[in-house]
Structures are given as structure tokens and as C-alpha cells.
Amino acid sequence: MNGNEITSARKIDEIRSYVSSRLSGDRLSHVFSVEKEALCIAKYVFPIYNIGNEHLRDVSAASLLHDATKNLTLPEQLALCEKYGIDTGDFPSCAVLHSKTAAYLSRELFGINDDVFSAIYCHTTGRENMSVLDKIIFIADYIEPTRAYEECKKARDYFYANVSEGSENNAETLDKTIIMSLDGTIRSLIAKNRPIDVQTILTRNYFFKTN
């Protein structure tokens, strides 16, 4: 698969089998929950942009693979960063690096298209000018129901209280939910006295400026 060729149904089966063999327990439950959540969000948002349901396969691919390297240690993450030429930033951590290494590993193993690669790559910090798929995976990862954090629950409640089938406001609601999630992440990192990846700040300011 190259460029933006939509993920095939056969490829989804291969990815699902791979993920099921590599992840287990809460992590696997989370991945499947993200897929379910992302597909639900997409059905509210896709019609606004005239995106066909065949692109739901890209949603599944990105959801299933977004945490493909989450269980790796920091030295293992750094080794993959060296292999793929990934910038580790000023404060390398598994929490941030896994999204980048997962994107590159997924491309190597499954030839994922550019849209899926981007959604996996930025699902932790976001980025400026996110695509529709980027946004869906980003927020699905944050609000899926196995997330027990209060900030995640608030964002989930806000999203589903403000979307409705066929509403043109669904895109704005998605963006505002992303802002809520970024604010929640930043507050949590400050409370834990941890560094904040600069891309998280840039993403938050971009959405704040455009909404």
C-alpha cells in the first residue's frame, strides 16, 4: 500500500491478528475500545466532509495500531527512534515516543497509507492543522470508555451531549473536545511535575486560535 490507498479489509484482518498476538489485558482492551469509539465518532463527522464509509477501514487501521509499541521500554523506544531517524525531543519518554515509533513500525510491517501514518504519529500530542482522521483517533484515544480519569469522562460527556446525526456543528464539537483533552493533559502533567512536550502546546494554541 502506498500514498493514500484506502486500507483493505484483508489488511485490517492482518492488523487485528497482529495486535491480538502482541498486546494483552488492559492494553488490548483499550485498543479495541479506541477502534469502537473512533468508528462511532467518524459516523458523526464523516458526512460533514463527504467522506465515504470505505474510509472507516483507515479508522480501524489507525485505531488498532496506535499503541503498537506502547509496551516497549524507553531504551527500546530510543533504539527504534535511531533506526527510523525520529527526533526524540528534549524530554524523551515512552508516553510521547510510542506514537512516533508505532507509526513507523506500522508502515514497515503493513505499508499503511499516509493518512493512517499521520493519525498514529500524532495521536498523543496532536499537531497543527490536523486531518479529520488525525482528530478522530486523537480524541477516541482520550475519551474511550475504559479511560477512568475524570478529565477523560468530562470530555466524553461533552462530546456526546453536543453531537447529533447530520448536524453541521459536529465538527466544531470535535474541535472543542480536542481543546478540552489538551487542557486536561496539560493540567495533569503540571500536577505531576512532568515536562510538557512542545507539540502539545503548539497543538492547543492552534485549536484555541482557530475555534
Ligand code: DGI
Given for the second form:
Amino acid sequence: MNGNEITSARKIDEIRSYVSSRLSGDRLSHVFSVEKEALCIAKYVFPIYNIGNEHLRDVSAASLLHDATKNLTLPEQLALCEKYGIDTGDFPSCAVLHSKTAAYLSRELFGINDDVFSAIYCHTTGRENMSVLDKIIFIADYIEPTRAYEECKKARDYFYANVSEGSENNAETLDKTIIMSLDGTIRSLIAKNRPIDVQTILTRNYFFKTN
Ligand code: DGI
Ligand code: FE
Ligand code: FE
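Return the structure block for the form predicted together with the named molecule; the form predicted alone was the one displayed.
Below is the whole assembly, all chains and molecules, this chain first.
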């Protein structure tokens, strides 16, 4: 697969069995739940951007692989960062690094395209100028129904109360739900006295500029 080719159905099967062998329990359930959620969200937003349903296979690939390295320890994450030349930032943590290592590992193992790479890479902090696929994976990760947190449920309720099939407003609803998710994450990091990745702040500010 080259950098722009849409993920093939056969590749999805390979990815699905790889992920099933690498993850288990709640993490595997979460990954499948993200895929289901992301496919559902895509159906509301793809038509606005004239994105064809063949791109749903990229949604599946990114969903299935987004947490592929989530169960690695910090030393293991750092070794992958070294291998792939990933900048570990000021506060290296599994919480932030797993998204970047998962993107590079997935590219090495499955030759994922650039769109899927980006969605996996930024699924924890988001980024400025997020693509439609980036946004779908980012928000599906936060609102999928196995997430028990009240803030995740609130964001989910907000999203589904405001989207409707064929509505142009779905793009704005998606952006507003992303802001809710960033706010929830930032609040919870402050409550836990944890550092906030600079990108998380840059992403939140970016959405204020575009709304
Ligand atoms: O991997 P998941 O749990 O499915 O979800 P995720 O990739 O969004 O990661 C969520 C975790 O990452 C959660 O514990 C909060 C943490 N996180 C998100 N943004 C930041 C962060 N941690 C730090 N230190 N800084 C951030 O900006
Ligand atoms: Fe994650
Ligand atoms: Fe996740």
C-alpha cells in the first residue's frame, strides 16, 4: 500500500486479527467499540464533505490500530520513540506517547496510508487543522459507550442530540463535541495534578479560531 491508497478489505481482516491477538479484555472491547462508533459518526459527516463510503475502510483501520501500543510500558514506548525518531516532549508518558508509537508501528506492520497514520498519531491530543478522519477517530475514542466517565457520556449525549442525517450542521456539532472532549480531558488532568501536553492546548485554541 502506498501513502495515499485507501485501505483494502483484506488489509482490514489482517489488522483485525492482529489487534485481537495483541489486545484483550476491556482494551479490545474498547477498540471494537471505537470502530463501531467511528463508522456511525462517519455516516453523519462523510456526506457533508462528499467523502465516499470506500473511505469507511480507513475509518476501520484507524479505529482498530489507534491503541495498538497502549499496553506497552514507558521504557518500551521510549524505545519505539528512539527507533522511529519520535520527539518525546517535556513530559514523556504512556498516555501521550502511545498514539505516536501506534502510528509508526502500524505503518511498519501494515503500510497504513497517510490519512490513517495521522488519525492514529493525533488521537490523544488532536492537532491543528485536523482532517475529517482525525476528528472522527478522536471523538469516537472519547464517546464510545464503554467509556463510563460522566463527561464522556455528556459529550456522547450532546453529539447524538444534535446530529441528524444529511444536516450541514453535523460538521459544527462534531467540532463542538471535540471542544467538550478537550475540556473534559484538561479538567480531569488538572484534577489529577498531571501535566497537559502543549498540543492539547493548541488543539483547543484552534477550534476556537475555527468556530
Ligand atoms: O488510549 P485511550 O485511553 O483510549 O484514550 P486516549 O488516547 O485519549 O488517552 C487518554 C489518556 O491520555 C487519559 O488518561 C488522559 C491522557 N491524556 C490526554 N491528553 C493528555 C493526557 N495526558 C497528559 N499528560 N497530557 C495530555 O495533554
Ligand atoms: Fe489512546
Ligand atoms: Fe482509545
